[in-house]
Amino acid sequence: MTNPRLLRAALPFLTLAFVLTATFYVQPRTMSYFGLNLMLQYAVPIALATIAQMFIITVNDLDLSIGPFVGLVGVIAATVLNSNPVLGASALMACVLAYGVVGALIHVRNLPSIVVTLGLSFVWLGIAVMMLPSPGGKAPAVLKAIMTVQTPYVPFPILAAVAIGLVVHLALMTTSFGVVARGAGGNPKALDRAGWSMLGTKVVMYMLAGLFGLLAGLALLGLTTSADAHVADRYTLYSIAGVILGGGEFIGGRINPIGAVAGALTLALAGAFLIFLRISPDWQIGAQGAVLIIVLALRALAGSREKSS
């Protein structure tokens, strides 16, 4: 008999290496180098947002900003950056400063995370409309040299996002830090009493956020080559949906860097698998909520068996 817990760890796993194969099946030729390079070119920044998103969960809250705050990176590196880089680089620390004190503030004040990155996400989005009315600016040469990387037998996106995840992995997972952040999560109270900051470790989790925001947008607009306030409207849903595709949950600090790196990357495949069905993208975002849908039941299935077991 299958192990309840073992099939809930790998079911990430499992639900990328479906898609990867009903991909296959559809589309022969992605079975290729190019093919698998073709589609999951933005795998890296999806899996960036996903990891922001992820630092958030962790401790219990929910970002509704990391979408247009990933397009607004993109337009301070496609204006400002390029035009004075010191002043573009100070721009785009005081971002990441800012998440910081969104997570003090949400902390202190008692406030629900949802509201107030729900407000930020308008914030992100009118500073960027108003630096660039309509898609322009463009990608500094070195991220475009650095997302357009020919790596020899395996392609480049993969091998980012792997990298992506264990560093997380690691550093979550192996460390004393990863510990209080993920108790910070699952149980505060105690993690109040052993003497551990909740003001230090949440705004730590959301300057973390923001840096993770930050590498995902300049890694989108060096895929891109110029910027667009609304480019990454979506990766706020692509971000929770990562999380939770690779084992996440919403409450418990209860989250695996490596699989949500893996259910990100299923989007980006879920996204050209889609395409290749020729379905319509304003159909799409409705099938990639089925195959969360799906996947969320398939489980609960699983730890419910887990339970009786």
Second form
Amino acid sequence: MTNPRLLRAALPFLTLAFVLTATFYVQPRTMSYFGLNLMLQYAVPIALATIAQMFIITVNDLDLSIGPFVGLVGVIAATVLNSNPVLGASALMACVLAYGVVGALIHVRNLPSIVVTLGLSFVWLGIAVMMLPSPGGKAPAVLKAIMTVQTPYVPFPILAAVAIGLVVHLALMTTSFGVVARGAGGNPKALDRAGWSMLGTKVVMYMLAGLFGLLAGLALLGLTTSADAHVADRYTLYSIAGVILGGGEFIGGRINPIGAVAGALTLALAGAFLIFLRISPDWQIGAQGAVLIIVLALRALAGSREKSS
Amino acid sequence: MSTEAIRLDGVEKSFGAVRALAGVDLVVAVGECLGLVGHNGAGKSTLMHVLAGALLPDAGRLTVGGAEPKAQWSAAASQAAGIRCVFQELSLCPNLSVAENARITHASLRGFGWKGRARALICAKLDEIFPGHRIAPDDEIAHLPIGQRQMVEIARAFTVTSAPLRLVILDEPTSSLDAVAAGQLLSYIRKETARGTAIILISHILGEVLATSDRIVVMKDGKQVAARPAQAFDRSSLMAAMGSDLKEVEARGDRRQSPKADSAVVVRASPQREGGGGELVVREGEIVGLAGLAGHGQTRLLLQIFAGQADIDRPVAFVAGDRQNEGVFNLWSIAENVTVASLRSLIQRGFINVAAEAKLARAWRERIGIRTSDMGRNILTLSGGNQQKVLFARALASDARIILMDDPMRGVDIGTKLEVYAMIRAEAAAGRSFLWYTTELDELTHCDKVYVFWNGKISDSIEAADFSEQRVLRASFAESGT
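If the one shown is the form predicted alone, what is the structure of the form predicted in complex with the partner chain?
First the chain shown before, then all remaining chains and molecules of the complex.
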């Protein structure tokens, strides 16, 4: 019998391999440098947003505003950053700081993060729509250049995804700070008693989420080349689904950065796969939901075997 | 250097109208093991939390090593002063490994190679205190049974990095340990005090306190009521000092007379184990004890019976011992926690009859003596012992005829225990059957029959008439019958 704990840890990667194989089978032409590049390029911003969400989930909160936040970053970068780089850069910094403030507010006032961030999502969207009422603007040339870079042998999105996963894994799973951050999700009271500042930990995690949301917005803008306030509205759910697909759990500080990136890749691929199957866009969200339910059911199965063994 | 590890002068703490500490003077000398006893609600936990820096006293003075603490008293200041606590509810992060949990309490475990140092630190201490512990430093806490989790928690408190170790407070440290591990801990305490560390031992197992402490302080109603060298106390004088008006004889069960050999069999179960694990039989009105070392299959058998993987022909209820994880609904009121198992009988026209529910809750407050003025308050406002009473009330208020108890007296004060023992006997006389897993040998004297577990199977079954602690211990180590 295979070790259920191992099976559970491998599940995100098995899922990714399965979806990838199925895509290759349905559309063999994707099995190439350009095919993979095309299919996976949007996985980079999704992976960054997923990591942002994961920082919040680590401390037992949930961010329902990450999608509109990514959209707002794109709008700022496509408009102000071009016309007035100093103002644009400060505006983007202010966005990251705002995340820290929100984290502090949620902790100090003991507010439910879901409610606060849901409200905040409308604030982000509102600011973005006011700045750019209809799609437009122009991505800074640097961003375009980075996102369309042609790396040798292995497509850029794959390299980027691996790099993101590894860096965050090292930071959260192996450093002594990462232990405290995950401990804050596992047993906040114990952390408090050990003399750590829960407030400080939460603010750092929220600001890291803001930073990765910022990176996601810039990466997305580099691909789309022009901005739209609504472009990333779906990212909120993608990011949550990515974390959970990757083996994370909503509470208890149980996360898996590399798995989360694999989850984000799976979601991006699943979209392409469904297009190849000629499933109408109306059904795609439903089909993606079905994929999610199947994977989570498999995980629950592995979990119950883990318990019984 | 001062000979005082810590000193409290007139420390007071109130929560609203409740005076939890009413002027406590306490001195713990360097290298002294101080036993601290008292009923639940005597103020022991509050005192601990003050020492740990989790609570600030309203009045009074605290000196560490003969000097006033330099900074504002806080959890971090307490840590820096070398004070460590092993709290009754475990304060490990379940999602982290054993080594990572060591990092949580040691700010200096950082930088390159911290993990290797953390592993070595915690392993060395576990080996020193609990030889043969079988815990690996990379095991995730959530995957360890509660006894091993407690070992990790205790070992972690004794590890030393940058801050010196001055005082370790152990609150019911043996409540989830089996007899062997508990013995290892108690002998380690003596070794550690010889090195100059002060220890405060809080325990409801009086024999443990009497045998291990140098001096014993008795607390009652937020005050110190007696403080004498341990030799000057014995079980009954200690109980008397705690203000318990219950006689010691009652702590042990009377040999029960009526062996109900002719009443109906209500449970017949065998531990699911290859090669057969023996059979357990419970008759109507019987109290059946499950004994042996912790983690040798007793809880698993209870869960197996609860899941219906046995011959049962009566409704079953389960009383959890792990209150935090399996027992109480944290967000619910006391009343809701009592009535949750009886809701089906409270339904009227598809809705819960709120008046009947409140009445049921009130009735059980009287019957089992839950100490609260208002059953509508949150369950966590109760002390541990009273929370456990709520769990008993939940099981007894239901229509269950078979009550499974999973070491339910963990960390419960002696007064509460005696009340519950009496209630169990009364309920058994009225025809209910009890399966009672306990880690305390004394409690087995209340049982009509005792099954001893070893390595997942039943290694001995003892009728009340033949019961002796030696026989239980022998079977616990599988020296008999095989």
